[in-house]
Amino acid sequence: MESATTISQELFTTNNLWILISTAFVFIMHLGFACVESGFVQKKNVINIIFKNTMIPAIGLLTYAIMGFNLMYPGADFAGGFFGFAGFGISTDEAGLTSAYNPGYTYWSDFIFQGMFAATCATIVSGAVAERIKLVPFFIFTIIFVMLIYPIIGMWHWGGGWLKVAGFHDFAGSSLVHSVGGWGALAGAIVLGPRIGKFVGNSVRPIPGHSIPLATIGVFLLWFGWYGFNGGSVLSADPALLSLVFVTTSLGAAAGAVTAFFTSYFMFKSYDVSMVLNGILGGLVGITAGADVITPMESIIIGGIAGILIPFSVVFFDKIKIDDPVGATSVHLVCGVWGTLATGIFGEGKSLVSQLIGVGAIGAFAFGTAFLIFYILKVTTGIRVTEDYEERGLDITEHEMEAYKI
């Protein structure tokens, strides 16, 4: 592997600075998730969802440092494999200039950028299981999922594993991050069951979130952070590719908003801002897998189809009585799978067969392990709060405080 000293100091400094700026962008996405999820839950559960979204990045960084990073990037000895582990903890030379995967930035920058990605999976799950899951069992799930499941799947492609060899392409994580979290969200929602009163007979009872303005702030924070999420995944400050990724990311989000607007109006005969907000996120998730290998006009198609999928997916999950308060399964799972497959359809030199194999393998492992973890927790510690706690709200019953006094 080429060493950092073979490129100019100026280029090395520029690349490293961009990776760290991107890291800060991705960090802000956790605030975005907290705002989106807080806005889409009831007022009586705001403290609980904020508490989870505050702890998740902390848990994610610590578990990723302890072993997740070395599971995801085990080194050349495990290239092309299904599993590898380079040891516990993170360490390098005194200067931190021994990144084995890219000569353009330091080992420490490599770790912290990837570490910010790691907790995103659990953040996605937290929205789908909101308003009825116990706090401690959820944190146990988070530790296992972020420390073991996400890094193993990430190693299959980004760590040089078998999916990389098979020609699978996921630039910034439509599948490796978003669908992994989406599969976990689906498993959690199934094992937990719906909120009290959500489904009555064959009818669906809407349980609206308490603050659409807060959710809107969250969506725009996420869109802002996505420039680091996708832009940082260039892994350098390369001007041509970086500017292309910014354009495809922006157009995908915009197209998702517009098509979700028209589709939801056609279906519900109302101007549903929640569908537009999730359409933006769906477009962003959809574009993430191929943002580096598709044209700007293709990004409009991919993001636009993602926006169309959002309202249909929300209705589908309601029909099969899977309760997802924030639409995480629709945004991150459905649009993540679509974006990954779309890369095989539109991406130059990319194989739809390889993308299908990746989607199937990632889905089976992520859903299977998440379901198993949730089920074991259900039959041991229990994962759902009592009916009394759920009806009174988790803010008072689990945290003994309220988000609002009025």
Given for the second form:
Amino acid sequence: MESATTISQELFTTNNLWILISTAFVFIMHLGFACVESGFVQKKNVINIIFKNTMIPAIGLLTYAIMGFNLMYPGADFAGGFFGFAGFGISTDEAGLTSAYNPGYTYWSDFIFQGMFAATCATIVSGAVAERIKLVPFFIFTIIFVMLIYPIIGMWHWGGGWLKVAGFHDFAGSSLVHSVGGWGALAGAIVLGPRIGKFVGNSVRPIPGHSIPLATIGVFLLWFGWYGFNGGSVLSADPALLSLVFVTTSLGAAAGAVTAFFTSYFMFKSYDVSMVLNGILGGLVGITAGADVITPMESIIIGGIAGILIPFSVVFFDKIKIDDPVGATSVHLVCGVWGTLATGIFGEGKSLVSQLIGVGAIGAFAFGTAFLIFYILKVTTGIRVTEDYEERGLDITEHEMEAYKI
Amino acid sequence: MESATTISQELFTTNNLWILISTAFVFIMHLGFACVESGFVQKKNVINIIFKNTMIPAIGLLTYAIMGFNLMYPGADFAGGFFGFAGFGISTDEAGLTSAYNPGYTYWSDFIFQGMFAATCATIVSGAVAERIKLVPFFIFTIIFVMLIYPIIGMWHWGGGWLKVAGFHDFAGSSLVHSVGGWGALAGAIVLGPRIGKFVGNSVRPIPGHSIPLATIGVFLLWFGWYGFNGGSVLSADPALLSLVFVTTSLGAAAGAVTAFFTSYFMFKSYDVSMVLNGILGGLVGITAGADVITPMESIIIGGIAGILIPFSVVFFDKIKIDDPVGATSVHLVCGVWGTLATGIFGEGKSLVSQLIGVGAIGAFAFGTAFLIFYILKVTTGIRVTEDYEERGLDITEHEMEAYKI
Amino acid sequence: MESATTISQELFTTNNLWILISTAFVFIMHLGFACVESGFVQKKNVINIIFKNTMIPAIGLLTYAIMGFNLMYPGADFAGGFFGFAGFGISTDEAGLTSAYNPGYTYWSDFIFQGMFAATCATIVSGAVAERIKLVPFFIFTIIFVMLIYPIIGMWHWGGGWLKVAGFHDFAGSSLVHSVGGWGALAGAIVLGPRIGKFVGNSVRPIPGHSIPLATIGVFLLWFGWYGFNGGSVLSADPALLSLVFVTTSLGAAAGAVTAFFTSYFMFKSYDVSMVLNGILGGLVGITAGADVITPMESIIIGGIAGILIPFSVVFFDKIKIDDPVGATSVHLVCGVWGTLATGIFGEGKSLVSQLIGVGAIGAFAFGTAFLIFYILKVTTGIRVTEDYEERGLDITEHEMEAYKI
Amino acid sequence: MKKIEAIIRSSKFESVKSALSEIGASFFTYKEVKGFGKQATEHVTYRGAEYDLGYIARIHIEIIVANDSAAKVIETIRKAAHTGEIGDGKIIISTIDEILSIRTSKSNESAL
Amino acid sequence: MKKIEAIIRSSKFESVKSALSEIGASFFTYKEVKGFGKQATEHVTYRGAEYDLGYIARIHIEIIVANDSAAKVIETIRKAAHTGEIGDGKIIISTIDEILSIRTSKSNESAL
Amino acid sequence: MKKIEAIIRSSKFESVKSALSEIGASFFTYKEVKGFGKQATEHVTYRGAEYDLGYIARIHIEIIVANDSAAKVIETIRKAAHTGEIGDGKIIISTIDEILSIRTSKSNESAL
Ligand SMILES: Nc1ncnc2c1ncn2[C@@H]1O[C@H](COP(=O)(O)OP(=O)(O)O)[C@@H](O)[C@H]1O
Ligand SMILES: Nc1ncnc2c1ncn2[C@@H]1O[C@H](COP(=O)(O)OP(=O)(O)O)[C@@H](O)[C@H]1O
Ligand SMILES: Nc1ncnc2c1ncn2[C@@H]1O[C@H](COP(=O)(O)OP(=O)(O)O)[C@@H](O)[C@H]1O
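What I would like now is the form predicted in complex with the partner chain, since the data block earlier showed the form predicted alone; can you produce it?
Below, the chain from earlier opens the complete complex, with every other chain and molecule after it.
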């Protein structure tokens, strides 16, 4: 990327346009999450998950405007630090709308692209706690998580904080977005406990999702949106880097599908479409940390290993009786950590030690705070619906509506 | 924007590319409408609404090529006027494909972007008259509305007509597109009368939509498409303005969701997802007139008020016994008018008086002509299906098909 | 397009960006196919078709990386030939990432755009053989078809082979993609035979699809993706040509919808939404070969004739007892051939004779090889599930899952 | 105790339901069923081939009543479901041995 | 009057339907039900955990006939629904008090 | 032979099913039905207007048993489906003429 002083208005316009188009692509990921999660829950809880996943991006954008953006990007004064804050609200002067702000985007583009990312981590959590969490406590969690926890962790690396200085590399958020959401999902699933009837004695009773077509639409929309998620993270339309990122992203997803297919076939002797769908997502999450620093061949390896991890991880969480209806922890946490480490292994000039430090610090902070929030909510407002509500479903009991009249 | 003579081929290429990408985004709004409307009708009328919403963009594009485009943009000879026409068909010379035509787009881009908008207003109507209108009269209405009424009104402002001169400002069509559709929806709903069983004595019997997931997909696709609808209306890829428009559009939608959530909770004591979905659309419609001339903070206020208007408006139309199965009048008419007025209140250098003139003139003409067309159709061909057809549903009776075999 | 040596970095960046965005658009077509095909099959075979259509793009991308790309674009050494190969795998030097490679895109962009196309032809086949083919043999067919047959045919024209020299013109793949898939579909449907109960004596028993809304979502997503399919095939963001292609593509689809509506109404006296949906696809396929060399008016004619062909073709294949559950042969084969010939009729400077040669050669090779592969699979592994499996549905028998719990 | 089964037009369900509740018989069970009868089934088209949908969508109501209220319930259903057009449906009456309330363990009249 | 209920394989519905219409018994009501029996239910997997689907999808046919045609109808259904494999289903015959036509108010034989 | 019909809460289906299989009565047929009764139906809201969903989702179990096992089966269902809250449902017992196995052509006890 040329320096800000020399970039032509033409290149600036193209770069900025790409960031905005990427924003729209990332937006569609929220629909992707809504479809995946509602497809994988029971018919009686569909309205509930849709309600959450519709409110989350709205909440995410507004809280990011209020303070998230300025927590995550507090400016050079806080470089290398753990925490910084540049004040409430968003605003800019004329210069913020030119390449003087950044050769890749205006201030507004910067805000809206980052803001669209912000809500993603809360959406990840909503899948893991589905079918049994109370609505209001969940929204309280969401607001705190999106407004404070996510931006603070983001600041450590993307905001120029201590992880940046420590040589940590997370291109588009295997750790900063996905594993943060995944840790929150794990914390929520633990504090809440499993759905009634999921674990009976030592056996696991599957509770199949109500619509695989809906889940499939969601996975494809996520893959589509990922071109903006990873592609936009190039922060310009630089042809060489952007085209590499498209290739690594695509091949990572493809490899995840294929290895999840084979692995689940060998493990379960069936062609399990839910595993393939999760394999794609695992491949995408896995590739996200290093999409800019690895070769296409390496992206196949990283995505392929992510696809292998998925079925093992799903079985593992079932075994330790953590009930995650949509597989959010397997996809976002396990593959997010894997992708971050893989960047240390394969990425040129990247250090596995730095990556380990990042994974550890982020995990400790994200899991710790999420656990704390959920726990405090549990002992104050309560976080779990009554048994009666859970059996009749949250749609009728919390929303007084039914998802389908078919 | 630089003047046509000085713009570089590079900027012209980028600008034009954005207009075309916006066209594709606006196209996907037609799928959004199809999903919202089919999700909110009963299972027995799904094919019917899909049939309409599939034919409408096709009809819209073709009639716009035949005469709509040249009615809406008749050229400088008709500047400041009420009506103009530049002849049938579309064609251009070499110059029309360069920046000599416009620094932002070629003649073909101009046509296809505007043409994709055109059908939107008819789609809005189809939701309000759903579940009881006859197919052929509806198509006759659609053709007249899209081929004549919409372009004539559009010419008043965007085509350089009298409203332009009068200082009216409607950036991307809160009035020109959405309220025009909304007025048509209102006229149709009045002339048709309510569905059987909707109003019994003084009580309102809700007729729930058959699939909330489908409606949700629709709303998210509309939000996605709105980035092209508003973003493309910048008519170039100008970084400062385009990024502002993305921010105001996003925050308006988010604010609409949040305020519709609270308002409907206080009004109905339930977490009503259909209100939140309509709140998002209301916020988007509200922000559309002034997305280029307001600040992000103002966009939150405008979208937020739109979200508050939605539940009140839905209840109001129920009270006066106007039956609008999908809430098209609340979303497009009420919030369209609100957005246009809000531009006069908040927009720098905009006049509330000019906005009121525009709202009044557009309302009178759109509602008057739509009412007339529906009324003439009612007394000639008839516009309402028989009671028997309505009870058995339009899918079996008019289309001889069922939407689902589940 | 300027020559590689003179193009500015600005234009190169914009061109390359468009190719990558087009890649994402083409990707979404895979979701479109998944939705159309799953919507048009019975409820009991939904998982099966989704499984296939999810694996196909993954397989397509990986095999294209392994050898497809280098078979299809073997380089100048093989110019004018029938077959060439540039070795396994993909890789590039620094120059491949600059405009020295091509003024429109980098090497990576070239690969990923072409790779996203590759799987399309196998997806087309999956619809025609749905509800009765065994999974593993289908995947074997897919791999051979995508890895060998499609790239070899592609090389003849787009790879600079003998059809290129012969003056054949197929802009974005009416023949090279759609008819190739259509021929494979025909071969598969013939070798497999019809579904049980489809043809009883001389009468045709329709087997309605399980969800028209799902099929509709698919068709709209395909139309959306087509802007990348045809638009990306401009191979740059050239304003004049790209905007023409958007117009011809849009009008072709619109005309197909309208004529399919009228034709099917006159033939069957019903408003058949499945015909309108197929008419849109037929219009799009028809326009694809000549989208760059015809006028908008001609695009209406070509798309309109495609829309007329659809209902006749559907009835014809039923009459000769070829069972194609989703109408893939009518849409992709019949309209693909029509579009290729239409380019010879309408396209300036194009020759109908060259087009006929191309259609014949491609048909002979694609149908011949596909038939052979299916036939060999039939006599070795077997390609058809047992009667019992077919009656109970492939979801329960092959996948041990159900698509819906509604 | 009598079991009364009524197979009625789906479109008449609301009026049967309110007629029953007017005479105080507001406890019953129903389900959607598909019926063949003299009424021609819906004639539909799919991709150019015509066929019969093969059934008419109907509602099947099941209501258990004491012997002496049976006549009234039957007449109420008959009136409310009647249109006079082919396809009105049937009412089937049979005698049951016993009805038992799961909640109270009471049976027959006292189970209702 | 007899009520004949047949619980058959979904895949045998078409052949039972046409067999019945051949003997002129083309008026009946049916619905989809789920059955447990000796036939093992479908064995399925979801996200790596195996389980039984818990039921077999079946069709439940209800047909009211005059006493003297009962034997023929029963035999027709039995033959058309028979495969010999476990899971063929059952036919249940019971006596009803009366069947009433909603349209004509006629009862029993004349209601059919 | 007795036909036992039980109309139970959907949420009690699993426990009834296992209770039945414990006493060896693991052959039966069930379907989803909608019930009206003393239990108030779900109160819902749609777009600001409140209304009653108009029914409670229930499971209807049908099981044919020999006369002497009827009492045990009835008691088993009653216990497993019991909560004591309004809405527990009913068990309906009636006498059938015959049950016939489609596969074996055997009838009554030997058809089970
Ligand atoms: N013999 C029968 N056994 C069971 N159900 C029947 C019988 N005859 C009619 N029905 C049911 O009653 C419905 C109406 O019967 P139909 O002959 O169409 O009209 P009508 O009752 O007016 O004579 C049928 O669709 C079917 O569901
Ligand atoms: N005692 C019973 N009561 C009610 N339905 C039964 C009974 N026994 C069997 N059925 C029904 O009949 C179906 C077939 O029974 P099954 O034992 O599997 O095979 P078969 O009839 O060949 O012996 C079951 O799925 C169930 O729906
Ligand atoms: N007379 C009846 N005939 C048929 N079904 C009945 C009758 N009474 C009750 N039911 C069924 O039993 C269910 C439970 O009855 P309800 O009165 O709500 O509670 P309870 O059985 O505890 O008294 C109802 O929803 C309905 O399906």
